[in-house]
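Presented as structure tokens, the chain that follows is alone, the form predicted on its own.
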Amino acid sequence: MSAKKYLPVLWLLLIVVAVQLATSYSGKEFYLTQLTMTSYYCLLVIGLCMVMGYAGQISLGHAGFFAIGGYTSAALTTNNFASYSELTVMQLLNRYGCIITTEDMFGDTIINFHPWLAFAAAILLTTIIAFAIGIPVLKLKGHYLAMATLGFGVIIYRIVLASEALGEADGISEVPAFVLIKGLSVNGNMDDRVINYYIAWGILTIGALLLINLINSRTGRALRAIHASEEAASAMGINTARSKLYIFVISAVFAAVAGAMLTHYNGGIGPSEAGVMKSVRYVALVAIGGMANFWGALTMAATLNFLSLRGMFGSYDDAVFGAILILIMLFAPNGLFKLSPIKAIRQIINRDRR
């Protein structure tokens, strides 16, 4: 049984692989490119629905943690800091290489933070503010908290809009690849796109273990119980705000690693990252793969997230995915898996009825 709820990562490995052979024999690497990024939205999807499917709570802000990582790891790569090179902090983070030394056309210094410490700082950074934001917020309940989540979110779209340091509207260019090891980085050369494509898909495989192992475990019960009745896991002697909280900080770090890889790939991040309709597009995929179903939203996640990346949906984008969160749920509550569209039409009418 153990052994079991690993197959579908090795269905997915077999995916990945046979996508690649199949986009490269038939002349169309070009897919790749949309397949990457697919993948790192994907990312945070399956992080909000450890939130919404199995702790049973609504988050509108997570467009503004995937913001914060892309956001802080584009920033301390791309700004320069010749002006605190005289600071001792600054000095010991050259001593040990998380310093990056150049010289513009001019001759003068430029002086940026490694890749592995800006990401360092991005994960930091977010831990820091989702603890802050989850303790106030998570003591609230439906609509109540989708609100002040969605407040968090509006929060960090209106900084990064706003701030000279982020770029204001234009956002940040120019970022550099992320060099992982040597000769392995993260970065969007066509050179590299094979490459890319399995550094992204691989971190997702990553993140989808760390979640299955959490589903499984004693935690995940808990957050299955609190979702089912908070009232009752509690008597039961969970504690329930620590558990909800863990989970949001945890999905909030998945956000955060897929818009800073996402931003070194793509080069770049702009405000509309973090704007309210990518949330709601967010809640929507989780939504329609199923809340508690966690292959199913990745499933939903990769194919729609897919086809918007490839204009399929062209400028009716965010009409499609708000009403496609109107429609699941009003007939598919649980998710497009588990549809019965004649069971969902009674439903409808009896509710009618009362």
Second form
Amino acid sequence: MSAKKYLPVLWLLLIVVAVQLATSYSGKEFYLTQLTMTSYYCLLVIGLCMVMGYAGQISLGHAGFFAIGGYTSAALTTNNFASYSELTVMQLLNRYGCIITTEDMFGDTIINFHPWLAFAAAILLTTIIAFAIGIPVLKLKGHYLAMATLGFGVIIYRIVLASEALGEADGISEVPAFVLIKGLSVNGNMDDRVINYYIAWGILTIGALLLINLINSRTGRALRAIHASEEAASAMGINTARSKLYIFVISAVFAAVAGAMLTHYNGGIGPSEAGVMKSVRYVALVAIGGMANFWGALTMAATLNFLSLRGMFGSYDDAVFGAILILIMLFAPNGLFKLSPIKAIRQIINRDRR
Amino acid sequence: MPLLDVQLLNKSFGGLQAVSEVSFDVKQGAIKALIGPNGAGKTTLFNLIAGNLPANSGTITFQGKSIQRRPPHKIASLGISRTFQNIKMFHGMTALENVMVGRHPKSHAGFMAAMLNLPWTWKEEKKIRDYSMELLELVEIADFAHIDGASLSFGQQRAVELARAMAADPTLLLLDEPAAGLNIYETAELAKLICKIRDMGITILLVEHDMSLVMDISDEIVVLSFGKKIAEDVPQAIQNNPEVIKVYLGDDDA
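How about the form predicted in complex with the partner chain, since we already have the form predicted on its own?
Complete assembly follows, chain above in first position.
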């Protein structure tokens, strides 16, 4: 049991390497760009899968957390903070190398924060907001929870759209590369395409490992118990409110990491990333994967995000995900991987007879 | 000092007084039964003790400490485990996993330790698993350990639920109609099992409709009717109590 649970991780790594080799040899390396972006979206989806599939809650606001991560990183690394340079905090940060000072073409000083600091700030901010939202909202159930998280998503979208510091409708562009360590940076340069592909899928693999461990633990069992019966779970000594809150925060952090990384990779972020349709898409992906099916969610998230990013769904992109959600709820509520076509057809026939 | 002491407990739902001025206690090591006709307030009383409902007034003391207004998970952690009248299996989990969830209060691995898969959690996990397996053996369904709990038969599910409640090493076990839906043989097995659990040092408070079971195994019986306690005594005395007979069989003089 203990080793078997890691087998899919091994498969994941093998596939990741195989895809890279295949694209390189066939001269189709341009696929790696979308595959890299796909992996960051997958990171968000597996986090959401924990909340939805395992703990049995719903969040229609995860694009909001993605945006908080992305926008915080972008704003701190791109906006000029020169006017604050006299502050003691800034000088202290500067001493520890957390400030990057450059000059623009007119010789004016530009002061930005180091991406690592921005990243840390993004995660911290997301954690705080996730706690602040989660504590009141997770007391709700079902439709009410869906509506409340939807409201949160809408608020973040409007904030992003209305803030001058966040670029309003244009978003933030020219976000610098995120130098993780010397010689390894998250950026969108053609030369770094392969390494960035590996960084992205490496981060996803680490995220997957963490969540696989969680699923197969005492805490993971507690989450599944909450999903099945909150009343019985609390009678077993499980602090259901706290467990739901923690997994919500963890998944929000996953979304924020994804947002921050993708923003550095793309060199920018726009308000569409915070849009409600994005949240709906993530929910749809978890549902297609089979809710409490971690690898199913990851597989579907990878496939459909990639197709979407390649423009396969054209201008019907959002409609496709909406349609998928409807079809899955009607015909395969346990996900595509539990779908038996014959059984499904028989069910439809029987339903009509009744 | 009694293990559980309930004093002048009241609970009303709107205009309905579901539990009214009920007082009784449960002594360490005893099997105590709560009986009464449908709607007498037995399950409400259970939910008050387990923390699922707040009482309007009165006190509930467990091991000398007030447990009122504490959330169910805190009460469970203090050593009060329960089963449910309508079985609440954790669907999608095997019988063994169901019991393992019950071990929650006696284990520690939290989110961080679990995600990082810290070595000390492996040992704890193995202990949880082994202990849960032992309990499944105790209730004699170890053979079904790896079957989805929800697909077991009704009687087997009851057994899993019992093992699950036992997994927390409770001091007091609350059994809500454990014999409901069981046939006469299964009920006899259950009676033996409950006595076995009592002999392990666990105090039992049960709500039950099956009179033969209650009379066989209980040390003391509390009779409720319309939310009020009408009698509390040993089984023989309860059987001959005119008030109880009236409630159960109707009033001849009427």
